[in-house]
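In the block that follows, a single chain appears as structure tokens, in the form predicted alone.
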Amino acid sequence: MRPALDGIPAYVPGRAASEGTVSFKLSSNENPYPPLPGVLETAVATAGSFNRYPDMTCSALLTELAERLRVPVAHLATGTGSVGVAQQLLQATAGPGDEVVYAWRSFEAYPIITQISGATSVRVPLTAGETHDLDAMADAITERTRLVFVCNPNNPTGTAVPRAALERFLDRVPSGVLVVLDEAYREFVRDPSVPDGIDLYRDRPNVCVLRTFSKAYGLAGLRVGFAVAHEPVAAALRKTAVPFGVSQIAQDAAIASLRSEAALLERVDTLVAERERVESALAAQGWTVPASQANFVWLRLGEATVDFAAACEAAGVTVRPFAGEGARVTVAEPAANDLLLRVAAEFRRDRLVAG
């Protein structure tokens, strides 16, 4: 086996829901709507020739996408959700030898698909204020930097970098560094300072933008995800995709979701009301909770961490805990954002307070 395989670290995926017991998974960032109208049912008719091979150019996807984005379907190219596709950059930019700038904590695939390309990762700690030190990570780019993630919003803290703080960033990053704009939880972002990262890859060729269908279109089950970025970061990812990679299904539900935005729309209004509420209830606690753009509200336990993991599966929440740093808890339906405060209150009460 190659010896870039050695330690690595393994994807550690949210817990499922306990069974037998009245609980909810919070753990994942999944959306806790089913499908969108028209989706299962268009899942379920192609699924009838699912003995066939799909289209490998995701072409109709690509196309509704491009006219949608307002993009060159050459600048689209698709993979096996946005994290397929952040592999399949680092296979076509990096290798032994090179380095992968990101900052941490940040999405925990980017150390594991680093050392799978055979890269050293670069990881610049996050502010006090749980947000990306775009400074400190601008000053981490060296002869040898091949790529740096953005993860925007963050994953796990759900914190956003503004346009201003973005635009500074990408000036100082030399151009033969490309900049990954990851960002799942767009569809989440309310702040408008926040900027739209296919606005900035436009004029940018060293910017490449990934998004997925999984978060806020409710296909996590079905792995479907692209990158616009500018032709020659597309060709290179069609050149290391999987052949057949995103499914039949995926695409056809992919492009139906598209076609159902209106209640997309709806239920993205509805989660971030959620999310609201539920940073508001958790800061009436005592918590300090930063400002989340995401589906998902990220609580700094330390040491505490893997005790509140417990204490919220012993009361039917599953969250996802970091150990020694904190716990993400995604924003589901009201009844489960409910225990979640309680059990949080509770804790704070018992084991933060009085302890």
Ligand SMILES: Cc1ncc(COP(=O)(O)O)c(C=O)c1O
The other form holds:
Amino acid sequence: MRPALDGIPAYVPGRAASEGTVSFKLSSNENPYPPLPGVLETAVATAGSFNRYPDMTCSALLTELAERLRVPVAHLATGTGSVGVAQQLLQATAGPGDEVVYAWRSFEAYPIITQISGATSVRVPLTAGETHDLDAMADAITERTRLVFVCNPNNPTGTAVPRAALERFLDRVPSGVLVVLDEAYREFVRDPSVPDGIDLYRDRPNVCVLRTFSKAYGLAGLRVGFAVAHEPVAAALRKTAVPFGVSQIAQDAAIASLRSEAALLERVDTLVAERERVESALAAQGWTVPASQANFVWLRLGEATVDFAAACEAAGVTVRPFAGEGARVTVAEPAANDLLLRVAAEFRRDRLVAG
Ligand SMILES: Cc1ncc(COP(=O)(O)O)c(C=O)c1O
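How about the form predicted in complex with the ligand, since we already have the form predicted alone?
Now the full complex is given, and it begins with the chain already shown.
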């Protein structure tokens, strides 16, 4: 095996909801709602042909996306989830001796896929406010840097960087370094100062935007994400794609989701309203919660993190703990959020305040 694989941390999937007691899975930032009827029917109809390979170029999906996003089809590339596309970007740009810059803590796949490529991770700590330190990230770029991830909003803290700061940062990045704006949670953003990466990519050939159908669109299990990028980035993504990686069921369900967008985005609005309710309730309990623009909230619990996750699980909700740092909690249906709020209040009273 290549030595680059030694010591790669395993990707930790969100813990499943436990069986028996009331149980909600708030550990993977999934959409809690089942597929919309039209989307499900489309997927089921397509399933009848899964003896055939899918359309390798995802042409119908790309055409639909190109129209909606007002980008050329040639600037679009799909993959097996946006994490699949991110891995292709690394395959295309970085190898041994190269550096990949990203904030930390951020999406836990970044160190894994960077290490697989053979490149070296350069992690730039988040600010005290749990957000990207874009000045420090620009300072961290060297002649070895090939790619920079900016996760906006950031997983797991939910914070998002505003347009002015991001543009200032992009102006500092050398044109030969690819900046990947990972916008997996874009549809949950409500702060108008947070830019749409697709506006930024248009006149910046070194900017690539990642989007996914896994979160707002509720297709996490079907594995389809995409990039919006200029040539030669989009062309490189077509070269590095796993042939037939995106199933026909995923392609057709993604198209059906786009066509059911109004109903889907109504659900997103409900989740955003729940996010605001959860944040306010946590603040009222005394927690300091960074303002989230995503479908999750971040509790910096430090050494109490693992115990908090255990208390949640005992009460019937699974969250995503990062030992010694904090817990990321997905905002889901009201009953799940209520249960989480109850555990958080009790934990705070019994463990953090009472000591
Ligand atoms: C920031 C970020 N990017 C990308 C992904 C990957 O999503 P998918 O591969 O399902 O599109 C996730 C999933 O949790 C994420 O949090």
